[in-house]
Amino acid sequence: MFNIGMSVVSLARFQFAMTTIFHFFFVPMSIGLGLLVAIMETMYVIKKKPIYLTMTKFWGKIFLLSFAVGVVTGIIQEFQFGMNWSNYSRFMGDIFGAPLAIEALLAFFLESTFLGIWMFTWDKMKPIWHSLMIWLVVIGSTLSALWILAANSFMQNPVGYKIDPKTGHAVMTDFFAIIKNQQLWYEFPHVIFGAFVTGSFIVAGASAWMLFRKKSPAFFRKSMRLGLIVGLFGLLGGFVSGDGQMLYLTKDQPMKFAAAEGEYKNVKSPAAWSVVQISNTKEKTASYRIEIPYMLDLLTYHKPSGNITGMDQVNKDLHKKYDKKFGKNMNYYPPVNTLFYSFRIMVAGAGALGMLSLLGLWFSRKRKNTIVKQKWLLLLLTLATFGPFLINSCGWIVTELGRNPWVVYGLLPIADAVSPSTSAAAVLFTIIVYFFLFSFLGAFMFVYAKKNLEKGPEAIDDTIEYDTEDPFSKEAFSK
């Protein structure tokens, strides 16, 4: 057999990190895309406002091809399960099941369905009820993310099962614990707030760079308030559920918490919250810190008081639960600098586009509108435009990496999942297959919706004055 000099496992786990990380590019897009169109169209249907039907056709066209390549980038993904997590799929067959097919007849059924409608019914409906199919699509694209994300749940908190003493597999034996898991309804906001934040920034970001050269800045005005008022509203929602969601991995994944927070000892009150430090995985040691005092009390436990407990201690904990199962030589601890620093870029990439929203509704404001004279503004927010991108990125990292080394906590382990019969250098073969796949559909996608961006909102209707806003007039200037 070709020996390349790596184990299956790494190529396995590097693998679905690459294809689950581009799959969730666009999964948050199609799902953020779709509130914004659906508020587009809704808001024509109110106020009888052609340009926010140009708004709705406009944007939409980005937001189906997001729709497009997230399904292909699902499917390649799936295909991952059988071919290199042979033992995971048997494992977890009994308790994915449901909820995966409930996913695929019903809420993906849902959105593509109304989804076909919606497009080919522009002059067959009444607009009220045009619209009510646009939204159609993003309940079913929602339902499928509470689907999907009640499956991941299960991974990180097993309940609503057994463990069939013939197979060794898990079953499932109350479906309703599995949806009322409390992983799943701390996840589940957490991550539709992600959506909306990622969908809002792609209109508002795009919109910036053609008010940035001048380009129908009534209609790119409009569009980008939009964005970005939905996304400072996505923002708090996502500030909230995962403030929620981090108290209760104190409790019910602490090693994931102690790592997220490079915290090795048990750290007493007042806890200092560590800006930035370096760990010595192999030492497990921290050097190298800048520390805001009692803040990270105040992060964890609402006041300047509470105890954290470190990974040092969370390590025992763990072996004298899992040694008599899985061995003593299992190693419970985490990557701690890379969910370090994930968790901190998810964190300040939030902060830094919540500052831009506000700056770009101020700007923007109609008593004194004067956004088309801050280039740098209009820069930064053109840039911003990749930043939910990244923070999705950081935030999953965390999800996934901080429960090393299982596969299902404390149920699996990473390394008795993987397809006893694979090869590293198959695997290998399709990383640089479904690496090339996926450079092709991303440079596909963004040229594309650069295409349709030149075109601007005249190639939807040009019977709209797009150019009406000008930012040196007197009412730019006004108080």
Second form
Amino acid sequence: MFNIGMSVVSLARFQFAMTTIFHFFFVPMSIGLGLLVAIMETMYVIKKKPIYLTMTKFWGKIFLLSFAVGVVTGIIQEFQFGMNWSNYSRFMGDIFGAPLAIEALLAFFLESTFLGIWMFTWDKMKPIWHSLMIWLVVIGSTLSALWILAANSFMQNPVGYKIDPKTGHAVMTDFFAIIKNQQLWYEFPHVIFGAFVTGSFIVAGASAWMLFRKKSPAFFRKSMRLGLIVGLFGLLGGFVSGDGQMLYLTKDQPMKFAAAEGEYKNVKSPAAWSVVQISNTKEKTASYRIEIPYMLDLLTYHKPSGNITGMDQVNKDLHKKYDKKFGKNMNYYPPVNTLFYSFRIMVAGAGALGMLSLLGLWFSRKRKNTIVKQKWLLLLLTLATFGPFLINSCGWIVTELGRNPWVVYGLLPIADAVSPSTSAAAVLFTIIVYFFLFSFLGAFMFVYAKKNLEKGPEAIDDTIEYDTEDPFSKEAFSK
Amino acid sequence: MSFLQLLWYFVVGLLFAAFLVLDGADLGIGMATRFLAFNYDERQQLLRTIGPHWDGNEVFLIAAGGSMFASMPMWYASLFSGFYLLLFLVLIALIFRGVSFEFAENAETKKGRNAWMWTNFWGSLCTAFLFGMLFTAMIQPVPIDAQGNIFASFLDVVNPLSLLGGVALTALCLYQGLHYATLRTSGLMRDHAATLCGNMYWAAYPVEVLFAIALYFQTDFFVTHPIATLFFLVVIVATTVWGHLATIRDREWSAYIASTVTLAALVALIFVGLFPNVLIARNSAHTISIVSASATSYTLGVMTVVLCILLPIVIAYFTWSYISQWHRVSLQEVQEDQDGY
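Form predicted on its own done, so how does the form predicted in complex with the partner chain look?
Okay, now the whole complex, with that chain kicking things off.
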């Protein structure tokens, strides 16, 4: 075809990044919202108060919207491996296909079948059985995350395989090793907790916005508190699992770790932690550093001592290890600045969300409920709705860009994974269409979610009059 | 060829057949919203019959793709990269159709709901048509290099057989949807569906004859498997006649089963015709066979164990979901539901 000055590899990479990030807006959202809706319905089963049923239906509508977009963008992901990355599929098919097929059999059937039942059986099932349906959906989507991450973990840390001498492809030798992959058991909890946080902050943030506008305060206060409590739990889990993951990275992917911390040279104990820096990727030096002494050791090893291996050293080691197989021209340095700041946005963002949840819970507590008066906090909480999306994306950028230049770590460089038969023009064309499609879907999803929000709980249950009480009186909230 | 390889070729075929039979009805219902229904409520009545199921039915496609990837990765890689733009269009159609259900319910203005209903119609129609094209493009000889890369030109994808395949599958899905509608709706809608279906069957015969002729000229099915090909073509025509007669005599279940067998026979025709290959190259040395496309026996073994454990469970709750939701949807019910919200 004609030359458009861009390589198929870089276009295919861009397309993969774009579709994955967009898909990963909606996956955590639907897992997290699913969990919250399931909790709400369970509370209805236990406490039998109609407000919980209204909550279930109200947030359930937004959950269904996110689910719809999540599902359709997921099909792109499955097809894309074959379409853009056929050499990768050939190389990895023996290993990668299995978790993908199991994902469909074990997870997708479960979630979509029981979601279908859940949607249409409100009056036909006892509440306890009806709530079981949504729990099965949540289990299904969690299992789906587990299996796709099993596939991803192999790409980060290949285990249970050998290279077929005839074809040069990776073949599976131990299925259980792939499931037991250490990488998976660090990655999976972190992603799931991230999903819980996402769903929680959508409920909490959207509720905060409605409280700011003084709409149905009793309903939205309850929703907000539930969101903040689950969110706090998710943040805590995310922190613990992420912490373990970083320590694991120092051994398993030291380059990713060093790049996320922006360390070129080896750092002897005690290592200082840089808050801000600009890395010169050509000269391989860092400038404008603001450091906190001892902090890097404390963060990494949880004690004020320990050596950190810098990127230059890791680069040498990698060249020594792989030069025979992949040649001397491989560039093992990942995009340092991107990793450095993605990592910091992720950590700082999670910290900020934690602070906001504590404040929100404090001001909305039963005894002294003044949340509607804290306009600044409500506005910050509203903004926090979008926080998890940014944080999740940053997390994936660290994980995926950090394994540069590999698709499968140590086995397959990115450039060798792309489809030889697709033209740059075809990939560019699909990128453009996907871009408009995603903007379109995202916009409609947002508008419809907002409309549902603004209609308020009264649109679902007009028999309960949430607004008869004076929203400013303390008694109104202490019920 | 080992037993496991044969088994997985069968499983992939079975999953595609299940997809066409079950989701084919959903696509047909989507198309029927413009042929049978004349206002929003009637369209809702039709869509309500597939509401709880279409999502799960579509998972058969994902399962088929995933199983193809796991059991015959070389097939998956070559097919998906070789028919790049066709698959891309399938994706776009599936995406628009997939979101239209939920978005139509959330749209508040009449215009908005109408737009999403049209989206559903076109999404369903294009999905069926493009899949028909894909299935029939896949069985023709294409330029494949030694590494298995397909360099398909426009005419490899768009030709008389693939266009007829598109038309045929669109029609079959529409019949399937109309049969399903006669089973799942009540009142005028049921009668309209039966009448329309009976009338539309006349169009099936010429398409089937032309399809057989194109099959003769564009594939090697009649050379490599003359008996099997003829057999399945006869089955397709016979079940079409059966479905036609059953529709005229108002035997709903019989007609539905007939068109189910037709769709399954079409998949069987394709999979038996290709056997023992999965992609036919112009240069026969590069043809990709089940054996050369296959994953290792270890992976196939693991997948077989997984399948034996999971498939019965999936079939059990999948069937339960249909049984527990099975009733004739009336127009009144749909209208009451809308008042409720």
